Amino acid sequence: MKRALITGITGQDGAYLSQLLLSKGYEVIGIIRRSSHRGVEDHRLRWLGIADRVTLIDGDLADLSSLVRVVKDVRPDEIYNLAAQSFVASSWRQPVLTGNITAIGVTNVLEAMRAEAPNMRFYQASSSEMFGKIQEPAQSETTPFYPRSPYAVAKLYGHWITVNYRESFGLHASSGILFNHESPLRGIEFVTRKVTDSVARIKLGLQQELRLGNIDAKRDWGHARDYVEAMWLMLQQDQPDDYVIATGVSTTVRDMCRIAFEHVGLEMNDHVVIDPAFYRPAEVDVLLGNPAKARAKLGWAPKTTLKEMIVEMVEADLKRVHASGLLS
C-alpha cells in the first residue's frame, strides 16, 4: 500500500485528491494546522464521505521542525503540497502571511523531504496566476511569468524553488501549473462559488442581487476532480517535470454567470450589480492554458465541461440552502 502525505488536505483539491488516492488503494495522511475549530475543518472530506478514511495530523508550513517530524514519522511515498493562502484578494491585505505560507512554506516542505526522505516524490501546486499580465495568447510551460498580485508572486517563488531543489539535489519534484479549477467544494469567497451560491439564494427568495467586479475577465475553468488526477499522474512519471493543466478554453465571468442563472430559469441582468469595490488593484484580464504537454506526456485531458460543472455547483448550493433552515 502506497502512503501519501497531503498538505492542504481540508481544501477543495485536498479533498478530491484524497478521494482519488483512496480509490487507488493509498493510505492518506493529511497535515492540518492546530485550530480551536477542530471538528469543522474537515467538512469537505465529510461531503465526499471519506473523512473516516484519512488520518489528520498536526503540522504547519511555517514551522520547519513540525514538517521534519511529520515526514520522519509518516515516511510517505508521495508528498502533495496543496496548502497555501490561496485567495488572491486577501493577498493584498495579508502580503506577508501570503509570502510566509505560499512561498517560504514550500521551501520548508522541500527541506523536510531532503533531510528525511530524499527518495520520496513531491508535487507542488503552482498557479496560472503566475502568468498574470500574459506574454502569450495561450500560456504553456515556456511562457514567461508576469505575476500581478502578492499571491502570484508567492506562487512563483514556490514554483522556482521546486525547480531549484529538483535540479540541485536530484529530488523527484514536479509542479502543476493549474488554471482555475472549481467544484461544489470551492470556498465561498471564490467567484464561481460566490455566483452559484448567490444564484441558489436568489432562486429561493433569500436575496435579490449579486455584486461582482470585472465580469469581462476571462478564465480557463475546469473541474477540480479532473485536475487532481493530473497531480497524481505527474508523480507516476519516471522523470519529474512541470505541466500546465487547463482546458484550453477561456470564458468570461459574464458567461459563467449566464450559465448559472439560466439553469434556474432567471435572467442574470435582473440581478447582477457591478460594484467597483470588487475590482483588483492589478487585474489579470485573460488566462488561457495550453495543456498540450500534459495531454502528450501524461495522457491527461479534462472530462467535465464548464456547463456541467456550473450546473453541478448550482444544484449543490440549492441543496445546501434548503438544508440550512433559512427557508420559511
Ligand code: NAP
Contents of the next structure:
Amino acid sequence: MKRALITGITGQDGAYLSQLLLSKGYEVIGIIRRSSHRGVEDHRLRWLGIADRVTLIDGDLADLSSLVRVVKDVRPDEIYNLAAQSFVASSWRQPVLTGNITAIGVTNVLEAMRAEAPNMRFYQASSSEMFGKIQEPAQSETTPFYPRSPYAVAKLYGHWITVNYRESFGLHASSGILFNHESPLRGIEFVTRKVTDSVARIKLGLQQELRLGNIDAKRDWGHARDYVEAMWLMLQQDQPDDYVIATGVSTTVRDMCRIAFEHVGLEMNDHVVIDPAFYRPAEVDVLLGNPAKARAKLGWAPKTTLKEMIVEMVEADLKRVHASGLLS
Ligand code: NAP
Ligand code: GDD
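Could you switch over to the form predicted together with this ligand, since the one displayed so far is the form predicted alone?
The next block holds the full complex; its first chain is the one shown before.
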C-alpha cells in the first residue's frame, strides 16, 4: 500500500485528492493546523464521506520542526504540498503571512523531505497567477512569468525553489501550474462559489443582490476533481517535471455568472451590483492555459465543462441552503 502525505488536506483540493488516492488504495495522512474550532476543519472530507478514512496529524507550514517530525513519523512515498494562504485578495492585506506560508513554507516542506526522506516524490501546487500580466495569449510551461499580487510573488518563489531543489539535490519534485479550478467545495470567498451561493440564496428569497468587483476579468476554469488527477499523474512519471493544467477555454466572470443565474431562471442584471470594494490593487485581466504538454505526456484531459461545473455548484448550494434551516 502506498502512503501519501497531504499538506492542505482540509482545503478544496486536499479533499478531492484524498478521495482520489483512497480510491487507488493509498493510505492518506494529512497535516492539519491547530485551531480553537476543532471538529469543523474537516467539513470537506465529511462532505465527500471520507473523514474517517484519512489520518490527520498536527503541523504547520510555518513550523519546520513540525514538518520534520511528521515526515519522519509517516515516511510517505508521495507528498503533495497543497497548503497555502490561497486567496489572492487577502494577500495584499496579509503580505508577510502570505510570504511565510505560500513561499517559505514550500522550502520548509522540501527541507523536511531532504532531511528525512529524499527518495520520496514531491508535488508543489503552483499557480497560473504567476503568469499575471500575461506575456503570451495562451500560457504554457515556457511562458515568462509576471506576478501581479503578493500571492503570485510568493507562488513564484515556491515554484522556483521546487525547480531548484530538483536540480540541486536530485529530488523527484514536480510543479503543477494549475489554472483556476472550482467545485461545490470551493471556499465561499472565491468568485465562482460566491456567485453560486448567492444565486441559491436569491432564488430561495433569502437575499436580493450580489455585489461583485471586476466582472470583465477572464479565467480558464476547470473542475477540482479533474485537476487532482493531474497532480497524481505527475508523481507517477519516471522523471519529475513541470506541467500546465488548464482547459484551454477562457470565460469572463460576467458569463460565468450568467450561467449560474440562468440555471435557476433568473436574470443576472436584476441582481448583480458592481462594488469597487471588490476591485484589486492590481488585476490579472485574463488567463488562458495551454495544456498540450500534460495531454501529450500525462495523457490528461479535463472531463467537466464550465457549464456542467457551475450547474453542479448551484445545485449543491441550493441543497445546502435548504439543509441550513434558514427557510423554515
Ligand atoms: P484552499 O481551499 O484555500 O486550501 C488551503 C489549505 O491550506 C487548507 O487546508 C488550509 O488549512 C491550509 N493551510 C493554510 N495555511 C496553512 C499553514 N500555515 N499550515 C498548514 N496548512 C495551512 O486551497 P485550494 O483551492 O484547495 O488550493 C490548493 C493549493 O493549490 C493552494 O496552494 C493554492 O494556492 C493552489 N492553487 C489553487 C488553485 C485553485 O484554483 N483552486 C489554482 C492554482 C493553485 P485550513 O483549512 O486550516 O485553512
Ligand atoms: N473573489 C472575488 N470576489 N473575485 C471577484 C469578485 C468578487 O466579488 N468580483 C470579480 N472578481 C474577479 C477577481 O478580480 C478575479 O479577476 C476573478 O474574479 C477570479 O477571482 P477569484 O475567484 O478570487 O480567483 P483568483 O483568480 O484571484 O485566484 C484563484 O485562482 C488562482 C489560479 O489562477 C485562487 O484559487 C488562487 O489560489 C489560484 O492560484
